[in-house]
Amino acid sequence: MLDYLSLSALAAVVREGSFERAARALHVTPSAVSQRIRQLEERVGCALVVRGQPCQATDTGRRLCQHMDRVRLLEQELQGSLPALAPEGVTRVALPIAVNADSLATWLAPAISAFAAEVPVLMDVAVDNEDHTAGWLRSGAVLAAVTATARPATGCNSRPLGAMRYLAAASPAFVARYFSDGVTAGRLAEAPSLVFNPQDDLQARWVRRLCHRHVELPRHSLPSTQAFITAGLAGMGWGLHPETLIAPHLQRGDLLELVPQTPLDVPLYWQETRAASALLDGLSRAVVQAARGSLMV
């Protein structure tokens, strides 16, 4: 039988960043905290959390982290039913889910948050790209995702969402500058582009489709859907945009597309962990039907 006590201290480390800080959310000391986490290490045989700052779960850490989300979910939902189990005051579970930035800078903030204003959850949302959003759902940090891969992670269902269409987009300035006589792959080899991380290759990918082979692109990295727009616009790279976003730039001519009629189109598709409640339920209807209305079939 786990010690959902000491189960509860881990998650709350792994939440708050720290020691201190989950103490403080649980009402207890911070010497508390760290003899339940330590007993549970004990019991499992390996360590649960790396000491940091911020404090990270290992991976049998994260893993039972995902399994106390499933249990408050489970909770969450005998409440509504057997209220008189419910405790006083409005109780709200922390539900995590991981997506890309441009989904949540575009169709997917509404959504959740419509979501949210209308069940007893707090939204733990962890940003990462779409190529790599399944991955924290195999390692246990969150309940559901929003990914670029089809077929379903261990545990999970997998649903077609639509595919988002980025457009290859620069200041006019920039577009001057490096391309005056043509996008080519001379010049997309010296004209600097933009990407949110290392792992990031939309741009990579729009390349090798218009040169047919590949060119090593010279990148500036910003991790901000926003700050991507507001480097464009301030000439500092070019790169792939949500059309969406940029629609009304295109039309006052603050951005141009480098190569009119070249969209790259990336279907999504959302993940989530099985039989794990009605609010994960709830959550998944609401992503898709909100995905359905503003991402192409």
The other form holds:
Protein chains: 2
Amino acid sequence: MLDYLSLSALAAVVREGSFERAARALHVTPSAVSQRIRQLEERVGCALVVRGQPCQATDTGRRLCQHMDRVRLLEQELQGSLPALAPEGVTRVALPIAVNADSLATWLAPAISAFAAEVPVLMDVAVDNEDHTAGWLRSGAVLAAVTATARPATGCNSRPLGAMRYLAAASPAFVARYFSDGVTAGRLAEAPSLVFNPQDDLQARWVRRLCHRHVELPRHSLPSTQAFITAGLAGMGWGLHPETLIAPHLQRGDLLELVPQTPLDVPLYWQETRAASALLDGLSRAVVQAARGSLMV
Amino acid sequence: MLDYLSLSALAAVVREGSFERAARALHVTPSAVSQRIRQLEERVGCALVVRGQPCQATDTGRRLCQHMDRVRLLEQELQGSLPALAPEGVTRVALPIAVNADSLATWLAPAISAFAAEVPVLMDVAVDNEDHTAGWLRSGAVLAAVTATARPATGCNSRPLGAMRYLAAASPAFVARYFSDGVTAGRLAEAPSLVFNPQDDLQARWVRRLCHRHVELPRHSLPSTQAFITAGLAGMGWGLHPETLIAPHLQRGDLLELVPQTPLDVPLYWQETRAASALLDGLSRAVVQAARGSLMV
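Switch from the form predicted alone, shown above, to the form predicted together with a further copy of the same chain and output its structure.
Whole complex next, starting from this chain.
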């Protein structure tokens, strides 16, 4: 049997980012935390935490944290059916997930919020590019993810959620300045584009589909869903915006589609570890249902 | 004199994240990029890039990239006064800055957007906690930052921007459920709070000021300014929201302040490297002016 006192210490250090804060959260001394983790590292035979600011789990450390998360989920279900186990009421467990920023800023937040407002859970949401969230799941850092990867990660189920529809748009002044004689490869090489971060290749994909070749785009990097739209409205650049967010701006004419009828659809999937936990099942149901009402089928 | 062909290769690898993409951007072969960086590493005497997905600069690599950014800024100014130098028009230079998410989502985006729409620049904006953005500046990864740190980093100027005002708020149903008999340390230890990410300690600071002691808060982690407010409205948790963003919700009664008259003001500073570049000066003026209209003095 694993030593769950040590595992709790490991999970606390990774969650809190330092031995001092972990100790405070667990109501023990920092040296007790340090000793428990050292014991665990000796037993496992490798480092579990990279000491730094903040402290981070190694790959093996993350696997152990994920195991801990699963055990806590199962314990909580047990508490639900055996109230005597938890006289002070059901404790809240952490549910780590990884999602893409645009999903979180649009259809996903209401689903997560409504779910978390009802059940005893603490959502721990990480944001990354939809091409990278599956990596979080594979590494064991999270129990579920919204991802562009259809193929299930080891030990996971994958369900299609539908596609997020993006439209290439810019302000009328920007369109007049750069695209008055059409949206061509030559013009796109001059007109500043907006990308969410260096990993965001939606703009490049849209251009490749339109021009049938690679165009080196001048790029502003702006990692905030709101700022992205603010920048579009102010004429800072063109970019691919979620249709649901810019629909009112398109209607009012504050933003124009660069080329009508050229949406880019990004199919998204919900992948969850097969932890057989009713709590995770509940979240999955809420996510799939919210997607059904918001994403393209 | 440094070899600027090699420095360009280094900057491209760090910006693009891979040798292949850097080669494509520079219109050379990946082995040419690799060779230039190796030469530079031999001259400097240490590794400049951590090969990985994505490739990242080492500390020394970042210093060299920052130097490259500065030289490019100066070159661009020269082009402005000597048009013969750039027959095809002024080229756009990258201006890397680090800012906190709430600034970017509120007062800062319009200022950056309006600035970038006018001048030949490509903004490269990184988001981090306001306590960490000064670290980006110190490491040389960016040329300017919005930060909670007043003391100027080496080689930087620091100017006060005013304070971002946060209010602790939650939905009426949430307040009724958890705080019907007052906002006490005991209640706060049970009521789920919202944090932006594990580094966000605004909620903990507000509680320490209110209760005069540390309270271990149950936390949902939700790294999206919009999702944070959506979660507040849906009753997922209480949290500190920028006053400017939740003012309409407070007026309509969709959100309630937990304890009236307990705002938390976070003083922010604009730190910029003394690169003596007119472009960076222009951005600084735009940022300081936007702050004057939006932040608390």
